[in-house]
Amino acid sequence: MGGKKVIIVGAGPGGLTAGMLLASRGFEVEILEKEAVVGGRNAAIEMDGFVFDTGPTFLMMRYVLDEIFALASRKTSDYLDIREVDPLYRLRFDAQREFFPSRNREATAQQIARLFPGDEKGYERFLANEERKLAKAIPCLQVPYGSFFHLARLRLLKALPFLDIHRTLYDHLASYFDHPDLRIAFTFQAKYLGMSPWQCPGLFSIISLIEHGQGLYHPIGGLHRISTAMARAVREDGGTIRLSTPVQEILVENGRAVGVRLQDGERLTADFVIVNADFAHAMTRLVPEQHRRKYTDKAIAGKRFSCSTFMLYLGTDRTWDIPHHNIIFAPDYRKNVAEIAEAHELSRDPSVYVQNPCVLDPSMAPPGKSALYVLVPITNNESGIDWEKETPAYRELVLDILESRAGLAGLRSHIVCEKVLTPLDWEQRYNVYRGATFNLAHNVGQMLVWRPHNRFEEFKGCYLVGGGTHPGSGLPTIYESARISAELLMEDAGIRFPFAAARTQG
């Protein structure tokens, strides 16, 4: 293969997965990094002696990660010790009911007939109708859509009567529950996409029955040892990382990416260039305008984006009595979840997620004490709240739900070191456009061809891999993201490279 020159701007998931991939192969591989560490938001925020993760805390469709490994010659038990969570997370939707579902399905659905009466029936038709919708969905989304022909495959035109994309989640999960907290309780992993049950997709219900199907999974040390991993990887096969190296400009000449601008002013030159950096600060950013048509800034501006988040990362001198995973539903879930999607204001009754990893993994904290993880889904930065202003009192109403309601009594007095997070702090010191930490929305519009390609559509040799491109958001589908950006480029290298030889399908 020549010895042909790959850069890659950004060592998070997708950027280290594409360096892991094509450095494995020959290919003389640089990723550049503007931060210290490696995983962008999948990164370690380490504080006296309390390790965090930036932003995912969990790993689903495990087998995906497993894939890449392979790939790459490699076993992921070599790297990594992932240990599987279970129940999969504690669901609070009021004082008096608490959802604790698991792979076990018996068990699952006696939880229903006790907590939810007649609804057990649903649930046994959610995990059989869902299965077959998951074995028609994944293909679909394994292949790249360079083109509007891309969409009269045969396998995508065979699936499109299974994916429902005709009705949002939440109706298409009426269809199987009577009682609305169980609905949310199938639906809520629409946030996880950053959009809204009543305006996300119903293709989207492949994930509730994924986690269901396949469980929920925790590497000892946290996620972000996935990012180390794959670092440790690519160097391993010679590529090289430079951390603390933030890029200036993709350098474009004659229709071209040829290489890059450092932000001091060194130039690089590569025979192709990955572009692992958050899509729309990118383009907006990294990418002078002469060299976009489509993804103009007022093209740009003119997307759907998904929802932020307001993060607290806690050290306290004390464990806690609490599952894994948490989440608090909002009394009024609907109202919570119109105020962030469709009002684009300041929720004072959120839902809250936390995750108490110390109760699975004591080394992410000192002997007797925990590190927890609080994600609060809010608008994102189109909203205009002055974040320096409403921190401070969004910290305290945070705290009091989680007081009084997530199991967490007495919580202030144990806090012993913390860092906040706001969806400011996503743009400016994470550079996430709009704040918009899961990218660029999921609706139908904004998928498939419809989103921004693998092979970039605005000049030859520059490829996209991330949660802005296609399949999508979440760290499964930014692995497989990378997969395929690899393959294209491989293929315009001239290089045939079997990756549908080494599927395992789970």
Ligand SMILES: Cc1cc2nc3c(=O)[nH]c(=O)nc-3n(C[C@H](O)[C@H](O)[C@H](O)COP(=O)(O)OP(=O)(O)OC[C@H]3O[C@@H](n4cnc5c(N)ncnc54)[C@H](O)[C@@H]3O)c2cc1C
Second form
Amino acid sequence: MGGKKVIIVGAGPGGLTAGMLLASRGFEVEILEKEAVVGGRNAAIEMDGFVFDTGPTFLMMRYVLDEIFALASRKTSDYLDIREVDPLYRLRFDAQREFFPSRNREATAQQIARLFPGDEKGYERFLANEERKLAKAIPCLQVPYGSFFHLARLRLLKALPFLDIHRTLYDHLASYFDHPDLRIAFTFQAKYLGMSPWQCPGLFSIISLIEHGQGLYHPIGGLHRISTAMARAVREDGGTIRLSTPVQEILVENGRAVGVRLQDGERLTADFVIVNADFAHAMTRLVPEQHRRKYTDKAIAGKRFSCSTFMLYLGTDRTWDIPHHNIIFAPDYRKNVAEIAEAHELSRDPSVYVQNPCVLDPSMAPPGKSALYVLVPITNNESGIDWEKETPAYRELVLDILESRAGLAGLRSHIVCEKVLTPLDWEQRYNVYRGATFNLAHNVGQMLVWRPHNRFEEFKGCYLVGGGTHPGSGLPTIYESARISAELLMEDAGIRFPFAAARTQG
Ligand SMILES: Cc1cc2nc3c(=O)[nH]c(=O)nc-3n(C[C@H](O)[C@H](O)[C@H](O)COP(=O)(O)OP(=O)(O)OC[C@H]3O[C@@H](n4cnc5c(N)ncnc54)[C@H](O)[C@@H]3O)c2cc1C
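Hand over the structure of the form predicted in complex with the ligand; the form predicted on its own is what we had up.
Okay, now the whole complex, with that chain kicking things off.
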């Protein structure tokens, strides 16, 4: 079956998933990756015996990953040792209140009753109502939206009254909880989409429900191991992955993608081209404007983009007594979020996320030491902030917060190696448009049929995978984007590929 040649631009989670699915069905897959390693934002960073995940540290909806491996006739457990993270996370609010939600509903309800008296009933309602919403929403996200007619799909029409797209995530959660901190505990997940809970559609309460209902996971070695496992599967099925091979241009002839030109001038042809590179970057840099009517440079500049992140990867010479995931909220969280999403200015008192994976997975650091991953959500490069100038002072500011509020007293004196990434690095080194790490924003006007289509609408023979297409940013949705796009490609190649039948949820 297959036999047709597919070129994939980028070996990030989207490109690897598509490559794995298509190679397993006999397509001749060639993945071209500009970096020397696979994974993109989901690659490893290795320093002096310490290992860090570059980007994703939360693996949710692990059944989607299992389904992808099953579709490629494999078992995830033959490639990855995945453990549950329990509790989900430590949430620390300004009043020094700490909340450790977990998948154990009884224990979580008891904590809520103690910390946020009266709101425990809202928690029960949240679980029941949102479960219903999730069941309606998931099937809507598993199908492509290539035309406005698709908005009339029965499953979407039936789901609409349950999706809460008419109000913001924060307003929606306010219908369950009175206490402002508890509302934040169930809405901060908008940050996974790079958005503000005060702007993000109420639909996305399904993310906190997924965490509370299905849990969070960590593959031993780090989440980047998913990328290397997928790369292994691609190669096992005869696909090739060319590293350190940047693509210069996607070649379009007579309204059809016919291949790519590499930066070194080599021209490669294919029956189909899949684009995994960041969507806005790929359009503005890899596709000459004469081939774009809808996504001109100007149209792209007018889109809404997610926030960015300031990152510290710290190798330390000791272990730390804090959980795996820690979120230290800004004293004025509303202001912090507005600075990021509305004012586009640098927060001087930001929220900070710290991952201390060695508590669960000591393999990520030399014995007795630990690898700390620090993520600060901040405004993207629309801000015009001069990162070369700001970085040293911002690093100090973040370390102050970590030492005083995160449970990492004396941290500075234990750092033995470190790496910093700023929005400028995301843009220049990782080819992420405006350094918007979570891609195009997920406002209703940029979702479903209004998001760049999986079967790309500008020219034939081209498909998009990754956070910039439907269903959106985040690992499970990116895997889903690749499954949808691979299915469309198979359809165009005249092969019936019953992916849909293999979906276990929804
Ligand atoms: C800091 C951070 C934290 C995140 N945390 C989470 C999380 O906890 N959980 C979660 O589910 N998601 C998370 N995400 C979001 C998302 O899952 C990841 O960003 C994911 O890696 C995006 O995958 P992708 O396939 O869309 O793009 P990418 O990972 O960016 O892959 C695109 C690939 O294309 C390559 N490329 C670009 N241009 C070219 C070119 N010209 N030629 C050849 N190759 C090219 C890139 O090098 C890259 O390998 C996080 C993202 C970031 C940045």
